[in-house]
Structures are given as C-alpha cells and as structure tokens.
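What follows is one chain in structure tokens, specifically the form predicted on its own.
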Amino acid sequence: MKNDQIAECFELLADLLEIQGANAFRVRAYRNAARTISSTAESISDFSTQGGDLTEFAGIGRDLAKQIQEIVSTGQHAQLEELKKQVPSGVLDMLRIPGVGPKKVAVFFNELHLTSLDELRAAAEAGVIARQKGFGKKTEEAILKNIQMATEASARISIAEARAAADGIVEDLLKLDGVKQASAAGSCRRRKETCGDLDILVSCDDSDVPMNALAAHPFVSEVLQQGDTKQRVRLKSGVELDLRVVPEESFGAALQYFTGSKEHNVVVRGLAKDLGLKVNEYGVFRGDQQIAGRTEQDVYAALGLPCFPPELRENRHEFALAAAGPLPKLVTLEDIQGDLHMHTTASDGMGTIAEMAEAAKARGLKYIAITDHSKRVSMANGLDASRLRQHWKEIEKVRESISGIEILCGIECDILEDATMDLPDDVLAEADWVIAVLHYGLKQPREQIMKRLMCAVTNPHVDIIGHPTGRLVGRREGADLNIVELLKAAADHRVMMEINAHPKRLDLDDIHAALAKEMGIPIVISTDSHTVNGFDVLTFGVDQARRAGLTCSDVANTRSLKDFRSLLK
C-alpha cells in the first residue's frame, strides 16, 4: 500500500470524525499523521512490514502506529469502515462543494439531517440553509451555485495550465490604472503539480477596477460571487479563481497568508503567539498596532524568520533550515546549462538534430544530449544498434557544423520486461550519455520492477534513470517500486536521477528528489523535448527541484560541460 493511500485513510477518518463532532485534538492528530505519511519518501508499508518503529515518525504515537499496521496488513481501517456505515456517502459528497468543510457538513447532517447533494440543494432552494447560525443568504447562494461542481469529479489542473491562467491574468491586471501590485498565491505560487483552484491578490484603491476587468477577461466564463473586496469567477477551463483586493499596507501579509499551505501557516501563527504577536492576512500585530504587513519580508522578519521561497512553504523542512542558519539558495532556471533528454526525427521527435541544437542554444543552453528512443519503443520508431550508430555519426557531423553549443551522443534505452537492457553493452559503451527508462510493464510486481531497475543501475554504461516511476500526473500511477532501495543503489553505483520537467510527468516528485539530495545523488533536470518548443517546460522541472529544496550543487546540469563530465562513471 502506498503512502498516499494510507494518508487518504486518515484524512477521510478525520473528516468523518469532525462531521460527527469528535474531539478536535483527535481530529487534528489524524490530519497531522496524514501529512507526515504523505510527505515521507520512504514506504511506510515496507517500513512497517519490516518491523520498523513507526513512532519514529513525527506525530505518530503508539495508537496511530497500530492503526497504520492494521491498514498495511489488511488494506482496511476497521474504525473507518464503521464510520462509513454511520455517515452516508452522499454526506461526504458535500465536502467537494467549494467553500464547504467538515464543520458546515456537520450542520447539514446532524442538525438538518440531509444525506445527499439533492437534499442539500432542495434545502438551500427553500431558504433553510440561510436560517442556520453562522450561514446566511450569501453562503446559501454560494452553495447553490457551487453544488453542481460537487456532482462531478473534483477537477484539478496541471501546474502548466494553472500558471498559464494565473500569470496571464496577473499580467493583464498589472496594466490597469490604479493597480499597484498583483500576484498569484496559493498552490499555484507554491508550484504544486496540480491545483484545484487559483488565488490572485491585488493592491488597488478602487476594487471595481480589477473586478470589472476580471469579469470581462477572455479566460473567464462567469462571475460566481462578488463582494466589496473579493470576487470568485469560473474560468473557461472549469477551474475557479478567487480575486482579493487588499490595501497596500496589508499586501505582503495577505500574500504570505494565502500562499503558505495550511500547515506552514499554523507554524507561523504559533511562532507569532510565542512572541506575543498576532499574524493574519491583514498584518502582524502587537495588540492593536500593526507592526508589519506591507511586504512578505517584513512579515517574516517580524517573527525572526527568513522570507521562505514560496515553493518551500509546506511545513516539511523549511523551519529546520531556518533554524540551522541562512536558507540555501535554491536552483533557478537561469542556473541550468544543459538539457540531457530530447528526441529528434530519428525517432518520434519533430525537429532535426540541428534544429534542436539551435533551439537549445537560443534559450541560452551550453550543451545538450540527443537521446532518441531505443528499438523497444517501436511505436516511436525506436533505434536498433545499426540505426543508432548511424544516428550518432549524423550528430557528430552537426557537432562540427555548429558553434556555441556542445552536443552529446545519447540514447534513451528501455529496461525490458525481462530485466535486460534494450541494447547490448558494446553499443551503450560508445554513447556519451545513457538514460535507462521503464516504458512498458509498469504493472509488473514490485520484485520484477526492482529487478529491472537494478539491472540498469548496476550496468556500467548507464548514467541516469529517466522518469524513474513512469507515472503520468493525474492519469497513471507509477510502477510499484521501493524508492529507498533504488536510491541507495543509485548512490552506490554513481547513477544520477532525473526530474523529467514535462508537467505530465514531473518524475521524480519533490519528496523523492529531496531524499535523493539527502543521499548525495546528483539530479538532472531534463525536458524530454520532442519539438523545438519543448524546451519551454524546463521551468516546471526547476519548480519541482525548488520544492525539493535543491540548490545548484544538487543539480548536475547547472555545471559546465567539463565539470558535468567529471560526475560521470
């Protein structure tokens, strides 16, 4: 059982308990446990099965450890299954309504005895919801408008789609007269792989200016709600976006508040309380006096903290880093000197060798590796030994005819289902750069998946494991592998690991990339480009690396080609 599946059990358990009005500390314990488990790179299931002490993990006590062992051994949680019988599934559907959490659902279920979205809709249409304490007419109207969204699977968009929408709208808002500042916030600013909704903050004296502009924006399909300082719209993509207009003196505080994850902000508020201060979206206060809020730097400085890069604000390791000294300088897009994974017309790419090289040079890259597919990927016109050697001769010709960029002869070589490499060793030995990948047989048992990966890691000619799990974000789970065992072997055999920058892959994920960093394994951020415009996705790989806390020294292709070569076997 994977970590996110165990975490999901505890999250659902917390939701059900909160709906039933259980002790708040108990609910919080389950949510903290879920966060710990989902943020852990090591397989909790393996650790438990091998007799590891689960109480070593933060927030996991003896009782929770027993429950984890129960989930791992049986695939179920007895208490969770019992609670599911007590709370109809239609009640849990209510949690998918934007702006509705367990506390509101508890009122619908316990006080109004509503058990489905249809019953909730009828109650709202009859005005019953507005009469409940803590609700009101606006809340009722919002529930009615958003209830349709809950009848469908909750949609999340990729970070590429999220950034395109948020960045485009922010750019247009900044052009308006009177708008002084504008920024995306939330999970989009933290660069999570997917986003459920978007947040944008604006500093402007007249809130009608940005709100009218957003309502008429070509990305927007309809305005869902609008007040004095907040507007909620639905984009044509289906995702919803909140616009908040805040005064200049509070812009930094609002940006900090609406960017950080809930867990990050809980720690921030706790530290403020310890200092006799209060921090919220309006500023940092000593009593009634605002002492900071204009910038994020001011907000964090008032609490004795550095201004954390948005990508780190998840309450994983950022506070420990701050306590240890100055924050490390995270890798940036400008630091990347080479791209070591791309395809040409020799396999399934759309650009020639020369076209890909020129496109890379135009983006400021100093070196690339051409890595077309090996023969197993027949649907992509993969190369056998003879065609590959001829392809490398063509690369050498282009290498001689182009200046300003170095070109390596590489190959993306499949690790076959029988745990052998798709090309013989004598061919791989001639390559400048060998990427080993899993493309087929991703549903094989873990034992066989690991046998295949170890075949590649221990091969003296393999330089890196590309998109190691084979996952597609939101579409396909990765192979069942023991990531810790793989990374230990990679460290022992001097094999690098890839962060595939394509937003559909982003593989390694941020948690596993952070573990690779701990083990001293060099990471390569690559685009897997198939066209001359494919290099544009590099930014998403860098975002993933930043979420993992990676610096230039952790990312191999920030080095010059000469220094990069020194890292190879």
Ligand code: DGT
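Residue numbers count along the first chain shown, from 1. Predicted, not measured: the structure shown is a model, and the values here were computed from it. Take the two forms, superpose them, and find the largest set of C-alpha atoms that agree within 1.5 Å; that set is the rigid core. Compared with the form predicted in complex with ligand DGT:
Once you line up the core between the two forms, the Cα of P98 ends up 2 Å or more from where it was. Core-superposed comparison between the two forms: the CA of V473 stays below a 2 Å shift. For M519, the Cα coordinates differ by under 2 angstroms between the two forms after the core has been superposed.
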Given for the second form:
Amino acid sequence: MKNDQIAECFELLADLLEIQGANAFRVRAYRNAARTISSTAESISDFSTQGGDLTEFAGIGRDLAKQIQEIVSTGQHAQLEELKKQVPSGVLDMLRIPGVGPKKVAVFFNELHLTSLDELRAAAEAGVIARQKGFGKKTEEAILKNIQMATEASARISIAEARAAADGIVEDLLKLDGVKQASAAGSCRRRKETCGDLDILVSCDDSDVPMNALAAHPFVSEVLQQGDTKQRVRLKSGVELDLRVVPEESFGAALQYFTGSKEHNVVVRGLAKDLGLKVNEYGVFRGDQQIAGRTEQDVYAALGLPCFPPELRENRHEFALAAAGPLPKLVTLEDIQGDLHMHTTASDGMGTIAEMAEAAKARGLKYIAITDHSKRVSMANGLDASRLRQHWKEIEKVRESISGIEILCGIECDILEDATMDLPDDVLAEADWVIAVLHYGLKQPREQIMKRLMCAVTNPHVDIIGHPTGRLVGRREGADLNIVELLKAAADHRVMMEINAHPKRLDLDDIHAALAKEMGIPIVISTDSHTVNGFDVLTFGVDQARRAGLTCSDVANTRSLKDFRSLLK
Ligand code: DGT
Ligand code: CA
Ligand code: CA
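Next block: the form predicted in complex with ligand DGT, after the form predicted on its own:
Then the entire complex follows, led off by the chain already shown.
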C-alpha cells in the first residue's frame, strides 16, 4: 500500500469526523499524520510490516500507529468504513466546492439535512443558505457560482491519479500468460490534465484472461458491463475504465483509434479518404484489403503521416507541423537538468536545504534553486528580508558541503494586492533567482491583476512569473488576466514563464505555454517541491510542455547552468 493511500484514509477520516463535529484535536491529529505519511520517502507499509516502530515518525502516537497497522494489514480502516455509512457520499462531494470546507458542510448536513450537490444547489437557490446562522448572501452566491466546478471535478480525475491507476493496471495485465501487448489509450495516454474515464487496450487470443484478471484486480470495485471483447469496470476510486481486447494485427490501429482525440481522428479519417483508403479501429484498408494495423507507426505511415506523439493529438497544430517537415523533437523528462522552484523547512517545506539538494541530485538534476516564500505568506512562515538573508547564508554553507549539484539562492516573492513586491528591490537584487507570484487577491478585477503582473514583469530583478494564472485544476479558476498582454510584456522585459508541474496546478497550461513558445519566451518547468518526494511531479510538467509542442530549446531548464544563466537579465 502506498503512503498516499494511507494518508488519504486519514484525510477522509478527518473530513468525516469534522463533519460530525468531532473534537478538533482529534481531527488535527489525523491531518498531521496524513501530512507526515504523504511526505515520507520510505514506504510506511513496508516499514510497518517489517516490524518498524511507527511512533518514530512525527505526529504518530501509539493509537495512530495501531490504526496504520490495521490499514496496512487489512487494506481497510474499520472506523472509516463505519463513518462512511453514516455520511452519504453526496455530502463529501460538497467538500469539492471551492471555499467550502468541513465546517460548512457540517451545517449543510447536520442542520439542513442536505445530502447531495443537487440538494445543496436547490437550497441555495431558495435562499435557505443565506438565512442560516453564520452564513450570508455572499456565501450563498459563492456556492451557486462554484457548485458547477464541484460537479465537473467529481466527474473527471487528475492526470496524476489517472496515470497511477492506468499504468498500474497495464503493468499487471502485461504479466498475464497470453497477453502480448497492453497500453493505456484515450486522454490518459494523451496526458490531458484531467481524464473522464480510463481506456486500456490489450492483445490476447483469449479475451477471458485479461477480463477475469481485471475483474479481480485490487483497484477494481465492480464490473459494469462485459461483452466478448469489451469490458467496463468501476475502480474503487470511483473512476470508470474501458478495457478492449483486440487481435495483434489490429493492435496499432486500435491504439491509434482509441487514443484519439476524436478531433484528431476525424482529420486522420479525412486524409485517408483523400488517398482512397479507409481507416478504423481494425486497420487501414484499401478496398477489403488490410494494408496496415499491427503498429501505430504502420497506420500513420500508410497515410503518409508521422507517428504523432500522443500528447499532440488534439487537432491543434500537429497536422500543420507534419506538413511542414519532420515533427519537432519534444522535450522529455531526461532532458531536464535543473529544478528552479522548491521550498524548505525555512518556510512551508518539509525538507532541509541539504535534504532537498541531495534528493534532487539523486534524481540526476545538476542544479536547483531554493525558493522559499516571502513574508506575505505568513501561514507558510514566509521570510522577511533579514530571515531571507540568513537563509541564503545557510544555502551557501550547504553549497560548500555538497558536490555534484549547484544551488541557487532564490525566493518566491509575492506580488502584493497593491501591485508592489513583498520584498524591497535591494533584497531581490541579491538573489540569484527571483520567482514572482500571485497568491492573494486572485479575485481582484482584471485591471488590478494586470497592474500587479506588470509590476513584477518590469521589476529589474524578477526572473520569472511562477504559476502565472493561479488556477487549481478543477477547483479554482485562475485570476482574470490578459495572457497575451502578460506574455508580450514578459517577452519585452526578458522575463520567463513557469510551467508549474504540480498536477493540481499545471500552470501555465498547454495552450498558454504554446503561446509563450510562439512569442519566444523561455519556459521553465518547475516542481514547486515541498518535500523530497516533490520532484516526482516533474513528469506532469514535461507532459504539459509536450502537449504545448515544446522542444528542448523552448525549455530553459534543459540547459546547463552556464547556458541557463546566459538567459537571465
Ligand atoms: P475523456 O475520457 O473524456 O477524458 O477523453 P477520451 O479522449 O479518453 O475519450 P473517450 O474515453 O470517450 O474515448 C477514447 C477515445 O476513443 C477517444 O479519444 C477517441 C476514440 N473515440 C471514442 N468515441 C469515438 C467516436 O465516436 N468517434 C471517433 N472518431 N473516435 C472515438
Ligand atoms: Ca477516456
Ligand atoms: Ca472511454
């Protein structure tokens, strides 16, 4: 069992207990434990089964240690299962509404007896929420405005969750006797930031083999439909998955077809028709004769097309790119040499400077920037000028004690609501690397948001805008900004743009990153790590960059540190 799964159990317990009005200390204990577990590098499950003493971990006492053992050994938590029966799942869905936490949900459930998003919407429309003690018209309006996001969020999962599930299942299917090939398809293979459902293809002579295995797979809760070659199941996480079993000679054609996107496939079919050919999930056909289908390369080649990387298959630029010559070579995870956004224990990170540097080095990175928060982010213990200067001295000490990785003295500096920087210019001037970000006041009118961004872009010490829109995937819209105007100014003032790789952010998104590339703005893919495991998310940032069509030359942190420095102002 993965640490994140154990942590999720505790998070859910905390939510449910809080909704039931449980003791605040108890709730906090579960949340702290969840945080410790999800930020621990070592497998808690292995540690526990090998007889390790779990109370060695911060925030884990005897009682919690026992509960962890229970989860690890039974795959369940009895009290959690009990609580789930008492609180309908529709109540938990309410937690996905931006700005609504367990305390508000407790009122909706316990006092207003609302049990689903639909009931909550109806109550808000009827003005019932605004009349409730502690709530007002404003809260009610916010709920009505944001409830749609919760409905949609519950329908789509993040690419991180999609990949973890799909890759795990594909790996297990490939181990089965008789299974020749298996692959994820659909939006997950295209690395879209969210996925509606999962799609997996298998080639196997006996379709019962993969279907029986999937039905019994630990991720799967029930089989929804089953035919001769097609099966639809629901995973325990709630997401649904389509499995298709296809003959070997059609595997490439099926993979092409079911990878999509629909829009890409429409163009492919049209091009085939122009050549007097027909393409479907079984192959490419001239009349009745199959001329390709075993591999995707064959299918595209039969149509005179290159085998598009799945990330490009959205019918955006890929056909124009193909017509213009060989496809550009997209950036890969292995190309990334440095990570320029991360936190340490100086602000809200869980690792020390040395731990973060060692972890980055172990992953093959050649350089990093330590970029803790500035003082405005007080709940993250953000740094003022004097603490920051002290912190940089610490970084210099670590620099001297570690070889094989370079460490830049950086700062993630807030752009304040009044369009000034959170730290004075003379401090920013001393930094090797300054990320400017919006954290607060994201709902300000466009004019003020742009004024703030311009303040950062025109500041001579700002190197990059971090997570430029501030959106949270499926949870919060980004700030109201004019992206073209921002990118123009960034190009003029030689300010870079971040693709924040965290699957909750992916900010810039693929479309905006493609625009930044077009305008010649260097893009940096950063992890925003808060723990030594935080670097894991780099892959999602690279995927987003690939969807934007970025090559090594577009991504500044594929360069050596020396070449990277030449891009700085
Ligand atoms: P999702 O699941 O909403 O995140 O997006 P996809 O792209 O995974 O869509 P899905 O699961 O409905 O279908 C998987 C792929 O199968 C899709 O990308 C293209 C192909 N496909 C499905 N239905 C059709 C269709 O009606 N026409 C064509 N041309 N292709 C289809
Ligand atoms: Ca899908
Ligand atoms: Ca599907």
